[in-house]
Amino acid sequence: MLTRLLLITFAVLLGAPGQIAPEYDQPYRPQFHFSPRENWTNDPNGLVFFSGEYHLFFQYNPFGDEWGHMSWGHAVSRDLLHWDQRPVAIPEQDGIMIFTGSTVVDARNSSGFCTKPEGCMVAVYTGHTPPEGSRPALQTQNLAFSNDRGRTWTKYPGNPVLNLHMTDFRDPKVLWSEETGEWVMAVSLPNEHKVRFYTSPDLKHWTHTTDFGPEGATGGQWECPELFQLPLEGSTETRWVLKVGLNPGGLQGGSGEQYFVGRFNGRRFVNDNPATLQLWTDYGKDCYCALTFNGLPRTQSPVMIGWMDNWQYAAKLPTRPWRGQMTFPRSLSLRKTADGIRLIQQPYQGIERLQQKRLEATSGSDLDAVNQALRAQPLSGHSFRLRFEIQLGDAREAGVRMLANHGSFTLIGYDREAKKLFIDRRHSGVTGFSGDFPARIDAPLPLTADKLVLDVLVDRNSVEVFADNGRITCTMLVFPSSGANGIEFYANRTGRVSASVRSVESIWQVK
């Protein structure tokens, strides 16, 4: 009877796992997202590609697992799966932090810092210095240059290249402009919901164009501008997206992003929509100041990783001996939707040389049958990849439990009369070190076909969820017990289930 119910089949892993490096094996260590050894990081910083390698600087304490001391962590890969943590490449000095900011390919050399035909690598980041006694705090825009492929850096004697002898200034977003021919900065004005826009022909000399707002959310200081062009699917045309961090006043409270998208010119940019349209990157309350990369082959779509944590409770997160993490590299486009241009993300697909197929459950299979054959061959650990479709049937809601065990799990579900999806984490496990960390969050999805959609991904302490092929993301932190790996379907009335389960290995593996 079962077999003509579903095609359920499942492939035992070949091989032995491979050992995973202590340092990376704790209890809510993620495995294939990045994260330091040890201490603390937030914001992601100045990704670029460069001679072969992806570069991730990062916000990053060398002597604590608490927020201070700012510097930029390195970290370097070759395929964005597989991080090498380097030393610190840019330093505290003088008592001024290296806050957030990005970093170019300077192929022309048009700073004159750079020594080889290929060029040098360039950052351009905030310099912070502390308040004392009467005295304000002061953000500064600053120059650092390698000539080694990253591996040491020199701060430009002549910083800082950019001082309005403001409080908070900071967080510059440089690209090459190939319409004007000239270097081009977007920065954060916090407290004045601006985005201001600079010019340069060699890096250290900058004009003020033009500034951008206050426009859609600004219930919080804007911060971590980023400016990026990208393709329209199904079409030669292209937009521009500027993205902008709110602290507070994210969607879901705390922090969180939002995006406009328009025209850009070099000089100014232009949003398509109403100016008081919101949308925003991430429906979760886990994904904040992503950037993408500069210097990507033009072959290769736009990719974005974000801090995956919120300012509500970061300090609190127990975790240890490191405490902050990356989000997945995300794939980025632009889909023309029925109300307008959105935001595409999707997880890069090199995720696919990570995975190792367990489960898989086709055809519209009966749900009990598909929960059935997931208590039989239940996963070993936290980290795998979960795609499924619910044929919603008569169901009013539908979605699964997951790092589930003893009343405890992470809840992922369809709403279908408010059209919304919704992940439920009160219930995930620890939750008790942060009022704000316990929480349902919901994301609108209006079903165009009687079916929900989801590709998810989990590690250890992480859901990422895309839905509708990528228009809606949700990212969120959760911290389930040693045991919890069950997995199950529901739907309140009938309902069917194609599934696929795959492991992720882990890119901390002891070669």
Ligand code: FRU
Given for the second form:
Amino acid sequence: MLTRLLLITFAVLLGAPGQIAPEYDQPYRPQFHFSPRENWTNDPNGLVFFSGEYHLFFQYNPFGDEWGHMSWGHAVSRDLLHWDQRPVAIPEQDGIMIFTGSTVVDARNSSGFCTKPEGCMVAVYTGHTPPEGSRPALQTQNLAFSNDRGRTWTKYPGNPVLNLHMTDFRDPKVLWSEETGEWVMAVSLPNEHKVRFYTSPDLKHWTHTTDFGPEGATGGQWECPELFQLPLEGSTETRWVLKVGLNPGGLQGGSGEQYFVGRFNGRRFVNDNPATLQLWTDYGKDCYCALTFNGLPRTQSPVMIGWMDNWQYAAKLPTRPWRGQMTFPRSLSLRKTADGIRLIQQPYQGIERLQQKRLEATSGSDLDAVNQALRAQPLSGHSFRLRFEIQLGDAREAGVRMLANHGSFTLIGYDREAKKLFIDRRHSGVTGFSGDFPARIDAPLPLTADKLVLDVLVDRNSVEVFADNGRITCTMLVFPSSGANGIEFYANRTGRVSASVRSVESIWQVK
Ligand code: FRU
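For the form predicted together with this ligand instead of the form predicted on its own, what are the coordinates?
In what comes next, the whole complex appears, and the chain from above leads the way.
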């Protein structure tokens, strides 16, 4: 049954991993993904590259591990891998919470806020005033600026810069339009399922241009709009992508994100596809409010980071003393496929600098022998990258059970007849904290060749699967028990596998 060829040899782990800093070494603590040292986080905010540093701001409650007192937390990185968490950047003040938004580099001092020749950082965020008595909540758009590379921030005394006197009007994404030489804002009207566009010469005065939507999926509220231009693989052409979060109304229940591919002239976004077409950024349950970096050097591919979570159960995750974490950074492009132009996401290549040599597939042996070899040399941790290729032969289903021990496992497989990739976390360990957590999700994956090729990032409490060279991604949280480090390939009927497993070292090592 489980015979046939599997290509594999071993290489010894090179270099002992350093010691993990105790404040980042609790059960389930991601080792190569960002999570705050303590307390609650949701959406990434204001991702920006400035003066050689990547800035990750994030929705943060400085006072606890539940949503509340929303402020912008802050972490800085020089390599997009190692993050240094800094003090809160923009705190809640006078009862006004600091909701999601973006940061731009104002290189020409259009705002008048900048005191240095290289310009300054300007954050554009939603100010959220909770309801009180008979007064409903209010959401407005606001500015804060920093002249010391994001270390300290001043709220603009003229705030708010946009006020429609609405309860739901949020999550501004601001960018510079080369085409029109103006700032552009994409901001959500959540209940109308619309993204509204504005332009501005100075970030302070905004003019409404057009609205996009409702199109595509229109469940729940539309949140966290994102607008970015991407290259088309193998050509000099580009297209614009408009990404929108839905909560609830995501493909797999709860929160999830869709995208539109089209043209944008600085004022209007025109969808290349029929308004009814639904395209999803991720087929898992746990990638939301993803944001791209502003200010990246032109030579670098656009990079996106999402909140690795779902509003269905975010408040119940069994992690402590933090709650919430980010996806691994993903490099983005667009690809022309038989179905049309689609978003491509790949793990940021820098991950290779964290990978250690562990186990590699280079020569032949059968599937049982590989599984045996994997058992004989178990990984010492739960943070690794697994890349494998299964020649399906006449297998109806094939895949891998991972994070396995004593009957618990996470299953990643391919159903040949349904032409679907699936992830099943119903037996992945701790799942009972929410009825919405146990799940088997799937993604359409017609295979052109007779093989399944997957790239999987596993980091203690998460699995990110990249299929068809980044056309399909599935992000899923899992909470395995501490000894669950088994990896086992399976195929019902024959299948041939080649695989490589590499430990990924912790970014939280004692310095
Ligand atoms: C999305 C979201 C945003 C809002 C933020 C508040 O997850 O609801 O729309 O700005 O979270 O924390």
